[in-house]
Each structure stands twice: as structure tokens, then as C-alpha cells.
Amino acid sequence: MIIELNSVLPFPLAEYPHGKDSVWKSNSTVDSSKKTLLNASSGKGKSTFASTLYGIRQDYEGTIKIDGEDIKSFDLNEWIELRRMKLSAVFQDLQLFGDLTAFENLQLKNNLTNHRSEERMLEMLDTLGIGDKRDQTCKTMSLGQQQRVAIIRSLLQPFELLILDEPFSHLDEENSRIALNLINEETDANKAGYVLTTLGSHHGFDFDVELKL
């Protein structure tokens, strides 16, 4: 999947100064066999970014195009297909069911395609150091527990394309270098890529290409 974004201008960003730089009023390409970077300050458009990607924000001059075809010119059906089998995406304010548990959010997501067993669901959980906590709703997890659900709820579908709005936030060092592990390994069987913006380190991974804002 090739995503071409074209002089491409959020309306809410069009009075900062942008750099030559920026992807932002310039020429720019996400290229999903890619492990991209988007390394910026707050305030500069990282999950404007992230939300114009996936389709759920077009108030933007310019134009995207994924695979030659402009998305403003998707109807819902075709959004909804990209999004259950090519496009996944770890927003920042996560979206998970806060009264249902962890396990319960993972198995809603799964089920849409069944990419994932049970098992693996599982194993998953133990990895990123929560498998203890899978059948606690997840209104009453801590913020960090709560990334680490919604960075594998992303993994439970076939994708060409991870969209991560900085999923390391309320991570320290460690459960970030444990989940980006998770985030790899993951990409690399779907061969598949990703976009991860972040305000911090690059916790100790190479990337691609690296973008900037």
C-alpha cells in the first residue's frame, strides 16, 4: 500500500509556520513495507496526522491518495473494508469498552476476522505484562494497562498498514521497548509496516524513514 499525500494542509494548522521539512504542504509518501517515524513536538499536527491517515478527519486542502485512489472519493463501505484489512490504528485517546474487560475488547476485535486464536490473545497479554489483568474491565485499569490492551486489540486483524498516535505514552522505557518488540514482530509476519508518532525517544529501534512535522 502506497499512501501519497499532496500539498496536503489540515484547515486547523493553516496559520503555524511549517518547515520545508514538514510533510505538511509538501509531497510525501507512507509506504506500508515501511517502519516510519514521526518524531514531533506537541501542537504540530501528530494526531491530526494520524486521524487524516485512517480516513476520520478530511477537513484538509490537498489530496491523499492510497494505492493512485483519492480517499475523499470513499464511500463508508470501502472505509470499512480498508479499516478491517489493511489499516489498523492505536489512537490516543484508545477507544476501548471501558465496562467490558480486557479480554472482552480483544475478542470483539477479533472477531470481526478471526485473525488471531485465543491462544495467541493470551499470549499477548503475558507479554505485555498484563495477563493478569484480562478479565478486569477496563475503566479501572491504569492508563498504561490500558495502551498496552489497545496496542494488541491494532494486532487482531490482518493489516498493511499500523497507525500508532503515540502508544508509549504512559509507558516507561522498558513496557515501550516490550511492546514496540510485540509491534515488530507482528508487522514483519503480516509483512506489513507502520507509522508511529511519538513526542520521546526512539527507544532504542532503527526506523525506515523517519517524517517529519
Given for the second form:
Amino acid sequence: MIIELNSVLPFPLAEYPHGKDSVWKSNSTVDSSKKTLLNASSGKGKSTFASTLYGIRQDYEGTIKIDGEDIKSFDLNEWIELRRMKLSAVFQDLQLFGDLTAFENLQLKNNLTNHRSEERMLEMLDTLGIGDKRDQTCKTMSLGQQQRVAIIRSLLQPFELLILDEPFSHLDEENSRIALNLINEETDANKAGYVLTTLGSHHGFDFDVELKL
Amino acid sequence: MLKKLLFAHKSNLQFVFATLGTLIGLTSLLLSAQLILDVQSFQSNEEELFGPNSVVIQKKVTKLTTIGMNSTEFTPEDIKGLEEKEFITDVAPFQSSDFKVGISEVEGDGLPHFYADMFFQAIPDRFMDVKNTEWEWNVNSEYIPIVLPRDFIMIINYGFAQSQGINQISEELLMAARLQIYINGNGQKTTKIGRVVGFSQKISSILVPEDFLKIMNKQYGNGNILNPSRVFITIKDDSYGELEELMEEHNLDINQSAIDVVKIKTIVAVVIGIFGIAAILIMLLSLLGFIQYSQLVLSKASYEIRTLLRIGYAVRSIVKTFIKQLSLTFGIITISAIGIMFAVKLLVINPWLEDHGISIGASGITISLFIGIISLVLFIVANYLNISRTVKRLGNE
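I have the form predicted alone already, so could you send the form predicted in complex with the partner chain?
Everything in the complex follows now, all chains and molecules, and the chain you saw is the first one.
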């Protein structure tokens, strides 16, 4: 999957000055076969970038094309199909279901495509150190724990590009490293790539491309 | 799991009210439909004879009539006027005998001796609901079928018989016995055998088959062409009001008891109709209640719906989850309403009617099923449209 951005500028960011190497107001490309790092300070529009690529926000000028097609022409059903089979995301606000348990949150996503077995899901929970939380409702878990559930959930579908919006903001270095390993493992298994946004720290991340905002 | 997620914040109170409203509304609607059908099928003995909604009209006899200045005859223009009325579906002038008629008993058939001068009248066969075989007549028939006014037998039994010291006769006996008929006109005489095949409250005439009267008039008639003085009409259901207006306007007369059935039917139909309209209003209000209920559930679950769409759940699978739940509720409501309606009808209304001497025809379940299914479909479609519109809106936000 190739995502082309041509002179894209979100309306809320119009007032801000943007550097020459910024993704905004220039022509850039996100290649789903690559691992991309998006490094920027607060308020530059990392989350806006992530939600715009994911089709949640459409308040921008310029054009964004996915494999040559303008994403503004996609209707809701096309977006849903894309999110089910090609695009996955970890949202900054996680978007988990607080009343469901950690495992139910994972099942809900996995049921759509039966991408991974129950054993594999439990294994991932164990890997990220929250295996004992599987039957706890998400609203009773700490943000760091919830963040790990959200990361696992994003891996339970076929995808070409994974959009990770500050996925490690509530994790310590060690847990971030473990999570990143899992993400790399699953991304490689899917022959996919990802865009990872971060506030400076790149968690020892070995990226192919770096974009700036 | 979808159901658990989407109905996590449901509002029970609103749901109970909407459900109760729909149940009451639908039950009332079914009940009124069923009752209207029952009233339509309500039959008196009279209608068994003439079919429903038929009445005889005649012009009022006034002082002017008696001194010959005002005729009670219906002119061809009068008849045409009646035929043009929208609520009158059929018009048939009475034909009268143009010869003298006398009747006596046939000796040995069990009737006391009597002789009476009479007259014959006839209306078209299509108004006669007597069993066809009994009313059929041709020149080779063994006897002439006759319909007598019920008052006739009353006069004989409670007036004539007592004063003359003869035996009273039952309807059954009279119908079993033969009658000797003497016909005299156009300078000729003949006798025939007649048999009573029915009694009428509505028509105070001695009715014979139309064919018989035509042939006899030709042969024994004195050649007077008479305009009819009475007309048999059939009116539409529930048009008692128009009939009354017509009678007022043209100074017409009608046997009051004969229109009672028509009158009662009209009034009852109007009352039940109002009840039915109220029921439809209740139904519509509860439909709104349900739409509001699902709107509330949707807005309370808006985070869940939006997020489900974001992680790849299709609009239709979310809509389906809601509709499945609501359809189940509506299905139960519909079945309960039909059940309650029949219970009320069979256990309360029918016994009450029977206690009051009103027999009604058994009405089927078809109309209830039909109305039930129509409202079920209406409820599901209305809610489906509302829910899928709201879910799509949430997805595009």
C-alpha cells in the first residue's frame, strides 16, 4: 500500500508555521512495506496525521491517495472494509471497551477475521506481562495495561499498514521494547509496515524512514 | 458480545412504557377490527330472508292522498333519482297483482277453515335470500312459494283466532300446509296451490316470485299499468345517516323496526371505528416511543458504535444486532396482542353478547393476523430506517 500526501494541511494546523521538511504542505509518501517513524513535539499534529490516514478526520486541504485513490471518495463501508483487512491502528486514546474484559476486547476484534487463535492471543497477553489481567474489565486496568491490550488488539487482523499513535506513552522502556518486538514480529508475519508516532524517544527503534511534522 | 456491548446502557423504564403502549394499542386495534367484522356479520332473521342492508320505502300517506290530490306512487323519475344516489346500491320497485286474489286452506292439511281476499306483490329474486330451490317457480311447479308478513300470523293467532274461536296456528304448521289460491281477473278464474316458505318483518306484503306475477298479470290482468307504490332498496354499510336524510327530504316512510338493524350497525360501527382510530393513535405514539427508546440506546452507546465501526465492524452487523432484539420484542408483543384479543373476545365479549340475545357469526383469525403482521412490519421498518441512519451518522462523525 502506498499512501501519497499532496500539499495536505489540516485546517486546525493552518495557523502554525511548518518547516521545509514537514509532511504538511508538501509531497510525501508512506510506503506500507517500510517502518516509518513520525517524530514531533506536542501540538504539531501527530494524532491528526494518524486519524487522517485512518479516515476518522477529513478536515484538511490537499489530497491523500491510497494506492492512487483519493480517500475523500471512500464511503463509510469502504473505510470499514479497509480497516478490517488492510489498515489497523492503536489510537492515542486507545478506544477500548471499558465494560468488557481484556480478553473480550481482543475477541471482539479477532472475531471479524479470525486472524489469530485464542492460544496466540493469550500468548501475546503473557508476552506483554498482562496474562493475569485477561478477565479483568478494561476500565479497572491502569493506562499502561490498557495500552498493551490496545496494541495486541491492533495485531488481531490482517493488515498492510499499522498506524501506532504514541503506543508506548504509558509504558516504561523495558515494556516498550517488549511491545515493539511483538509489533515487529507480527508486522513481519503480515509482510506489512507501520507508522509510529512518538514524542521524541524512539525506543531503540530501528526504522526505515523518518517523517517530520 | 455485540449485544452485551450495545445494550449495556439500555433504559428499562422507557422500554417498559413503549412495550406496554404498543401492546395496548395493538390489542385495541385488533379488537376493534374483529368487532367491526362481527357486527357486519351480525344477522337477524330478516336478513336471512332478504340479505343485509335492504329496506322497503314508501311515500307517506297524508290527508291529501286520501282525497286523491297526492299520489304515493313512485314515478319512473323518482326511481331514477333513487338509482342515482351514491349510497344506494340496488333499487327494485314492487310489482303488484292486477287481479283479485283469495286464499283459503286446503282441507285436510290441518289448518282451520278460512277465506281471505288478498293481493300479491313481487320483488326481483336477487333480493330474496330464501333458499333458491324453495323460491324457484315455473309453470310446471307444484305450488307457488309465498312469503307472508310476520304480522299476518300475529293477527290470526292473537286477534282473529281468539275472536272466532278457531285454533291458533304455528309458523311451522303454516309452512307445512298448502293454501288454496283463487285468482280472478280479466273475466277469467283459476285456482292454484300455494305454500308459505318464509315470514318477513320488513315487508308487509304477500310476496310471490316475480315470474309468477308477470305471467298471471299478463293472463288475468285488467290492463291497468300501475306505478309501484313501494320500492325495495339496498344501501351501503354504515350509510344510515344518508338514508335518514333521503327519507326526510322526500317525505318517505319506512318501517322503523326494519331499519333498526341498519341503524344499530351504523352506530356500532362508528363507535368501534372511533375506538379503532384511538387505537391507531396509541400505536403511532408507541411507535414514536420505540423510536425514541432506540434513539436513547443508540446515543448512550454512541462511543461503542463509533469504536466498533473504527475497528472494522460493518454498519449492517451493528444494525442487525439492534433490529434482532427489537424484532424479538415486537414479535412477542404481536403474538401477545393477538392472544389477549382472542381471550377478551371469547371470554368476555362473546358471552356478553350471547347473554343479551345477540348471536354473531364466528369470525376468523385472518384479519387479526393480517393487521398484526402489517404493524410488525411497520415497526421493524421504521426502527430499521432510524437505527441504520443513526449508526451511519455516528460512523461518519
